[in-house]
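We begin with a single chain expressed as structure tokens, specifically the form predicted on its own.
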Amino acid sequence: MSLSRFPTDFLWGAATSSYQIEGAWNEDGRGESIWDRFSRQPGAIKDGSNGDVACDHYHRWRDDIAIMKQLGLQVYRFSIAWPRILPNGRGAVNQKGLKFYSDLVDELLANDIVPFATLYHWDLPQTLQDEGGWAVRSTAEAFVEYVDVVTSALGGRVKQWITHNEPWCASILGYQNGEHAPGLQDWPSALAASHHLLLSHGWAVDVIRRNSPGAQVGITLNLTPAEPASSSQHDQEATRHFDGFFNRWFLDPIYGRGYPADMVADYAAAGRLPGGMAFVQAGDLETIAAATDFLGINYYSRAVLRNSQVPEADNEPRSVFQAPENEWTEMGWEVYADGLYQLLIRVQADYNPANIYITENGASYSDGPNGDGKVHDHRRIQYLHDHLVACERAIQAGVKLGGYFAWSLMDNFEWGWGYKQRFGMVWVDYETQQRVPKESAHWYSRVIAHNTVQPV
């Protein structure tokens, strides 16, 4: 397919997290994270790791950033470790780790690197945890008492601002199903924790403002296109409560509509809400419709629905894919490009963000460094090509999109997986930390010089 250049304001990124890169669990004032004690419960991750050192950011952040300059990244999307912040949730601010913060913004900025920071990318302070998490409202509370700490010092240099960070697998992940921090299998406290994440993104925004003057402020979810495995009321069935669950139960609160009713009456005949909403008090639908300057997308697969009918099962649809054929990473994921410009096209149609930015996207391959030095992973390149050719068929269908970050600029940690998964554009040996870009990261650089897809 021969393409346009993208729009000339288009950003070219790559994102982060501070769990999966920092390190320096305990240095420096840092408190302790859900992720730091959810990690050291045997079995809970796949390896039997945890982000005690990761990628060692904390410390190796000036050569990264070099990585980054090398590359030519346009723009740097990190998080925040509200912990090394306030490391009890609230109260006693810890300048160390504000100034980490500070220095790295600093560095970005005089490297012509645009910060683009998320402000909770899942590592709540345990201390929060301990008093019941995003179950409770409290915990919304002590977001905003963090955000305003946080936007207060950098916010004169930081003017590309996420709240959150998936807040669907922060509370279903988290308090659902119990494969991420902090664990949880319970589905009221999940559905509490999603309201609370929105309502203290809401309540956030308002904040930023007032501490950033004339900052662009978003919010990130995860979404996934869903269609059904045939044409059987059964399975589209599946899929409306499917994309209810996933999608909808997000999109729908952050643009004014309130919670999907349909959603509601299904966690309802469930029983998953003994008390109703009773979490949503008046004037937080209100509070979390705040209006914002994009939304941020994370795309990496579809859903293919089959309504298992198993009643054993509780009647869950179950995801099923039609092509068996299909390319699949490492992580079990179907390689579904096309998905990423439906999904484009129809949050545009039905919600209309102001802006739109891939805040992730990318694969998991392991390919490490041959006899030459180089790692060749052609698959990742192929992967980043077709869905950057996703994006452009957006652009050209009116689809307001204003930039693509892709996941990860380099390996870390990958929570439930630990080290078992490479997402990263630069590989990481972790013995040494070494740093390797990989050839997807000289393909992606010649992206960002030609602002366009290149030849794989």
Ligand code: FCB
Second form
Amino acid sequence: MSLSRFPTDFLWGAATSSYQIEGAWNEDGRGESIWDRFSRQPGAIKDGSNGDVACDHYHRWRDDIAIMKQLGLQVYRFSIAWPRILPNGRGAVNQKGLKFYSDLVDELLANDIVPFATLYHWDLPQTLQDEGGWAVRSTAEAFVEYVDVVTSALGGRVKQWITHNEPWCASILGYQNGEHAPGLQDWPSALAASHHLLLSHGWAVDVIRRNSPGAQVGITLNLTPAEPASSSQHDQEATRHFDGFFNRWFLDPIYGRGYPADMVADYAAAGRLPGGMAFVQAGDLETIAAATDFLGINYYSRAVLRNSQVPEADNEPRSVFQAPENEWTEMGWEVYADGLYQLLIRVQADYNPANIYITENGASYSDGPNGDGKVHDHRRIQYLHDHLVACERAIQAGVKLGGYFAWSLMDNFEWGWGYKQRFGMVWVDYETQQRVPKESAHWYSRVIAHNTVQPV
Ligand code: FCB
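Given the form predicted on its own, state the structure of the form predicted together with beta-D-fucopyranose.
Zooming out: every chain and molecule, the one shown earlier first.
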């Protein structure tokens, strides 16, 4: 086990997002979001819950910042709820919504915690969805208006901006497989949505730079390294396709290569692009390739691919994902820390971002308080330990990794899973809203204090 120190300017943080923690869904002029609407559809959320109250962070934010301070967090990644700022998506600005984030930022700064703001973590104003949401270009234009309002107000104090969180989820899970808001199942809409999300990112970069001089601007992608289950040509082909669908479709245009030709061909052959790539207009690819200061990477697991169409010689059951014999979190995601190392090496080699932050990494385990009032979440500590060792190895191999954000600061509303999945380093009792830092929080606090991975 290595115990070398991280670079002295390495940033240690934790992440959350607005809809997952804030609650107060209809207070102080907040407009309806697609998650308010979607979570009320019967069957949409596994435990029938929604984010109406969540962690009640909208009222408890001072206490939550006190916990961050106690843990020694240097940086806090949170997201801004568009419908609090522009309740109708565009037009009238809700000053009370802006004030909430302005006060939050002031309190973070007063506690020496650097605010790292995500502009879109999936809570689109419902009024924009009623016009087609991300499947239409006008939503990208509305995003620019929203970004202008937010960064004009906060850009002097917030100097780290993420335009979008995981456009793969926002487009594919939202418009193609229906597991996320708005709950649609339509490939052409999903692919158009992916483009409009990326386009709005490119437009926003300019606006942020204008309103927040000296700011660092980037985008966060959820990247999943893909490996074939066997050396068969069919499995390798399935792996190429998955990597294109999940990773390259977003990385390639952001780094100036346009959409990957093999994927355009695959989608066209499958009838998913009935209008071709007509949603890509002149100049869009240049806009999307706007220079950024960092790439945010969210890493949770890898994918092992077996071609579902082709029977294998060994007659194993056919599946798209082959389950390797390994440990799994309660989300059913494989624990595979080496995948993070491989991913960092690959992204550095293939795309050479100016800087990389791990903007999310963590694990769902439901361990709660036991007799001594403590939360002994040893599996989470092991997970964080192993992934931080992977980061350390990547830095030693020359990867420009500038910081790490654990997902999540506290247990929260885990989208389609509701409250049953707990990713937090801080336990939340949803009956009383009491917070209890878990053993992983104390462990992480020592990592930060020593700038070194701690023994488990
Ligand atoms: C990511 C999301 C984040 C959280 C984690 C578990 O895809 O960005 O909000 O739900 O997964």
